[in-house]
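Starting off, we have a lone chain in the form predicted on its own, written out as structure tokens.
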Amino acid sequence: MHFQWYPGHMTKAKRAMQEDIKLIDVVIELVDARIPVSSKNPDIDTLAGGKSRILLMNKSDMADPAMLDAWIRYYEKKGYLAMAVNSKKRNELKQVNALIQKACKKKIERDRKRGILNRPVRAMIVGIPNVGKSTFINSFAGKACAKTGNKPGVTKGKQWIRLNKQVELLDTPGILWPKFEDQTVGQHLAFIGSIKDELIQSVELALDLIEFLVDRYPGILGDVYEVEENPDSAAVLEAVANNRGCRKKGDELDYEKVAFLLLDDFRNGRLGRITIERPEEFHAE
């Protein structure tokens, strides 16, 4: 399957971000903890320039616990302040405020020496579509100040949000990069729903996901769907369709329906805590 897209509004968002970056002290990037490399926009590294960087691995409740610590170490070695978060749990987000203060410690000290006291730190929050940016902002601010949705691209324009006396947050639309050479990145983004489902071949994607799960997380599909796992992904998908009654009129199996069922179960954590990417696969970078 070939993944490629770059909606026109993404170019506009990227241009706006280049302007907005001058106004802020720290860039907070949200990635999906299940695919911490593929869900990270490489353009942000260029756009952020010399700004302090925080990387939050969101949806940590859906990711493999053993992989979370490994990914935090991976990104800390690259110079980020990194943390795993579940943006739906507000109590976890208190640590984020401390991380922002840590990231901007030098800036706060400079202000103090100049006699500027209690000026809020200005942070920009960035992330590709569907990594949970709006949910994170709403939880962090304690009120529904950013529109949320489970489809990519719900956040359209930028807005400043006063989180507390210490932090002002600039929300931005999710931006994707123009293209990626490695189609595995596209596949992983499609797994978590960051590429609109209308643009993917759902059955082929579901077969790829089955192949991955049978290899890396053997037993999960068998437990959840009560099917026999084997290297034949098509046979496994057929068995899931039979067990879940995914049929068209005339008793024919509905492969589109079962594919979306499987993908939806993965995206919403119903298959358990799964991480698609592992740090050791990226050590060469």
Contents of the next structure:
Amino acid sequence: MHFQWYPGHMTKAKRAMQEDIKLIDVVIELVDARIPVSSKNPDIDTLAGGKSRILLMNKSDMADPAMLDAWIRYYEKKGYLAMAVNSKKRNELKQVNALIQKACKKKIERDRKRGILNRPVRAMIVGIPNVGKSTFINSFAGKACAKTGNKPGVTKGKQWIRLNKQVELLDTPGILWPKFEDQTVGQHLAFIGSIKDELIQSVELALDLIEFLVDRYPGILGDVYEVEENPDSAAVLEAVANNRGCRKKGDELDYEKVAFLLLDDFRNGRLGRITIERPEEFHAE
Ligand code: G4P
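Here we have the form predicted on its own; I need the corresponding form predicted in complex with guanosine-5',3'-tetraphosphate.
What follows is the entire complex, opening with the chain shown before.
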């Protein structure tokens, strides 16, 4: 299967982000905890330059709990302050404040030495589409925040959300497009539903997902769909279609329908908490 994206948008978004990043102290990058590598655009490393970096593995409520710590350690080794979050749970985001303070410790010390006390640090959220940036900003900022309006030295139209005495957040997230250097990245993004369904071949993708699940999470398909799991993905898909009554007029099995059913169940967490990518598959540089 061949996945494509829209490189045209990327240049413009990148340029805007380059400007925004100059204004901030810490870059808070969101990735999807189920695919912490494929949902991360490597260009951000160049764009973020010398800024402090925080990596939040969002949608952790849908990821395999056993994998979260391993991924945190993986990213910590790479120099990030990393944490697993569920942006839909406002209370769980409180710890992000402490992480921001930790990330900006040097800046805060520097300010203090210069006699500048209590200047809030400025943060910006970045990530690929659908990773949960808006949800995070809404939950993290809550309604307690007031927009601080334009200030001298701030790009026209930029709005800052004053989170508390210590942190201001740029209200618009930086959108990066995923990078499709390798087709696995496309496949993984398609699994989680981050590629428009018109662009994917659903049956082929569902077969790929079955192959992955039978290998890595044996028992799940058997339990959920009451089918016999075996390495022949097509046979498993057929069995699911039969059990779930996915048929066209004339009683022929509807493979498109069963493919979407399976993908939808996975994306909505009905197959349980599943992580697609494992740290040991990616060598830490
Ligand atoms: P974006 O700004 O990065 O493009 O992403 P956005 O916040 O729009 O979130 C994309 C989808 O992911 C939304 O679902 C949102 O609810 C969901 N989401 C964000 N963070 C989390 C999380 O931590 N856990 C879970 N389970 N879901 C999360 P949607 O179906 O598109 O919209 P909605 O029906 O939930 O409103």
